[in-house]
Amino acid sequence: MSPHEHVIPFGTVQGELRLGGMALSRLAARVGSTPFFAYDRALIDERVDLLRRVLPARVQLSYAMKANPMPAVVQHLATRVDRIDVASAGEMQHALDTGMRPERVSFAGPGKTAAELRQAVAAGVLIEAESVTELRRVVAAAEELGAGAAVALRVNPDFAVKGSGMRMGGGPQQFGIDAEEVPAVLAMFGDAVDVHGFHVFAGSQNLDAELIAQAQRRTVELISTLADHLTGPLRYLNLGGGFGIPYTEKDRPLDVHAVGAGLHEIVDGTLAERFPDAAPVIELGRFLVGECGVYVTKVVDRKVSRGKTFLVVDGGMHHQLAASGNFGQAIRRNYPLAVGNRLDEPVGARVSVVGCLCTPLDLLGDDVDLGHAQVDDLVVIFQQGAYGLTASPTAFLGHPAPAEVLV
């Protein structure tokens, strides 16, 4: 994909991408320094009506909170979306903040203290269990306050899913119980917490429909014989996620209204027979918001070393680990760039963006067409809406946090 492919969805003003309806220069000025992110909210409302659409209306969407804990990001989407999952104490408190009913708030993730526990127990918000560990200290929990639990079990499948950017399921796995597993843990606690049902999250970032259509076939048909271990009736069921977005040049967006066919299927055959009071959830982050943010750079000063041009930026990657390769990258590739403010002039010369940091790793792009970018331009990268501030390592060498602004 080319940079102004990433350029449509937001639209231009005289040349400048628009943000919010706001050329960019303006944009800036109104937020008073760069770098900074933008996050459009009239992008993220048509990626919601999107799903809206082509999901049956029986599925609950949930927002993944970890993609972008943004609280005017979150507060937004609580008005959008069926639920939030979120993955930590201070998420947790976050999603409670925005008015979404706790019964809708999940709380998954390795690792959750007895705090943390007592804590979600405390409010009500249903608990993804990923060990008898943790089972052990919601009953303790419950006991201690005299409160009800309510748990669905986070299963690691005995499957793996192709396609997926970090698989997250099958194999040995730090999330959840084994599915094999199951059954004596159900046996184990009895009715000493009340559980709800099932989550299944065996992958992410998987931009093929067939393969994201596979693994929710088998989950359904993992989950049908699990739930016959159930004291009560199978209420919750998380199918997980895992909707890419395209990053780079080599690829191509999901189809996800053959993701949507796919699910009409599960829901209307396997789930209306035999599990008709069950809430089927997917659950997303980076697809709800990925690609409606940017973030935003100024160039402060073009070099020219043994013939090669470097544009040095006063970002960098302690605010974009992931654009600098550094995240998840096992072949470097760039995110989509533009400058921002000449989008209507000839691209020029192929050039390397480089941010402020003292180290090599500080590169944003790698050879691409910036050349005609000056001292002052506005270089954007674009997919920035997910993992981008919060995924970096934004106290390293001590440079200002980016603003973030919802427009």
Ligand SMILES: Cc1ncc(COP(=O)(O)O)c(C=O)c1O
Second form
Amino acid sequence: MSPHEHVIPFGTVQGELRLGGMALSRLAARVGSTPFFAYDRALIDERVDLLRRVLPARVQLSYAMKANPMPAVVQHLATRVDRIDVASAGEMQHALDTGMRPERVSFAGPGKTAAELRQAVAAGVLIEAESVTELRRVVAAAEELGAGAAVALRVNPDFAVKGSGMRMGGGPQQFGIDAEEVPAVLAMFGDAVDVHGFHVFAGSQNLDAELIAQAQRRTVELISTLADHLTGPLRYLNLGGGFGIPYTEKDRPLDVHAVGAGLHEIVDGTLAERFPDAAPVIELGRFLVGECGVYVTKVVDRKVSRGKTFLVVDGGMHHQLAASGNFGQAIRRNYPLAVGNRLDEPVGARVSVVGCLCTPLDLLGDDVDLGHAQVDDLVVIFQQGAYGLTASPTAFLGHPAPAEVLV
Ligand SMILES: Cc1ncc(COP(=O)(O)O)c(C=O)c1O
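Alongside the form predicted alone that was just displayed, please also present the structure of the form predicted together with the ligand.
What follows is the entire complex, opening with the chain shown before.
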């Protein structure tokens, strides 16, 4: 997708990017400082509406708040999705603050400490146990607190999903309990824990609908087999997610209608036959919020070094680990960029956009056609609603934290 295509969902006002109904320069004045992140609530709503239209009604949508934990964003989504997925006790507190019912909050992630699990048991959230050690800690906390604990087992599947930008299942993994160990683990704990069901999260950032559908079919087959070993009925079936978004010019958007069609087959087939009362959960972070946010940074210098032009901006890799290519990417590719306050001007010569950090890793756009940008112009990086600020080393080099606004 070209940068121009990324402008379309936001729209324009007098040649500027429109955010929350306002021209970008006006919003920048409202925020009062650059750099900043802006998330568009109407676009978030459109995403939820799209998923509600294409996924079977029985599917519960869970927001993986690790993608964007800004309180206003989580609060906004809490009233629109069915569940919130958290990955730490801190995120759990935050999810509970929104008013989401505890049984609709699921707590995944390796390395949950005894203290965190005690908090989770006390809160009454669904704990997605990743190991026998975690299960032992849950049992101990439940005994100590005299409370029941709701548990699901995170399962490391016996298959891997192709096409994931980040693979998190199949082969040896720090995530979950290996599928072949699950029957023995269930037998070991018997009635000591109330196991509601299973969670399989095999990978994220997948843009291939057929591969996602295949993974979902295999996940349901696996869970159906494991469910025979439960002492009670299967009440929780988390099929993971992994729906990707296009970040670079070579990426094509995910065909979410095709994913929906696959899920309809699963719901009307195996689930209707075997588990008519269990609601499947799809757990999504970036697909819900990633395309709804931008990062806005001001040009502070424009300099030429031996024939090459650099736009130096006041933001950088400390807020943009992923866009700078340092978040696990094998090959660095530019995220979509635009001069957000001059969208209707012809694009200029090719330049490099670099951040204000004293490291060559701080590259936000390599050889991009933003040559018309001048000092004080606002460079916008798209696809910044997920894993932007939250996944960046903000303390690196001691610059101030950026503002975040939901508009
Ligand atoms: C368990 C779990 N759920 C959900 C997600 C969210 O993934 P994404 O933002 O790609 O949808 C992740 C990402 O790492 C994860 O580990």
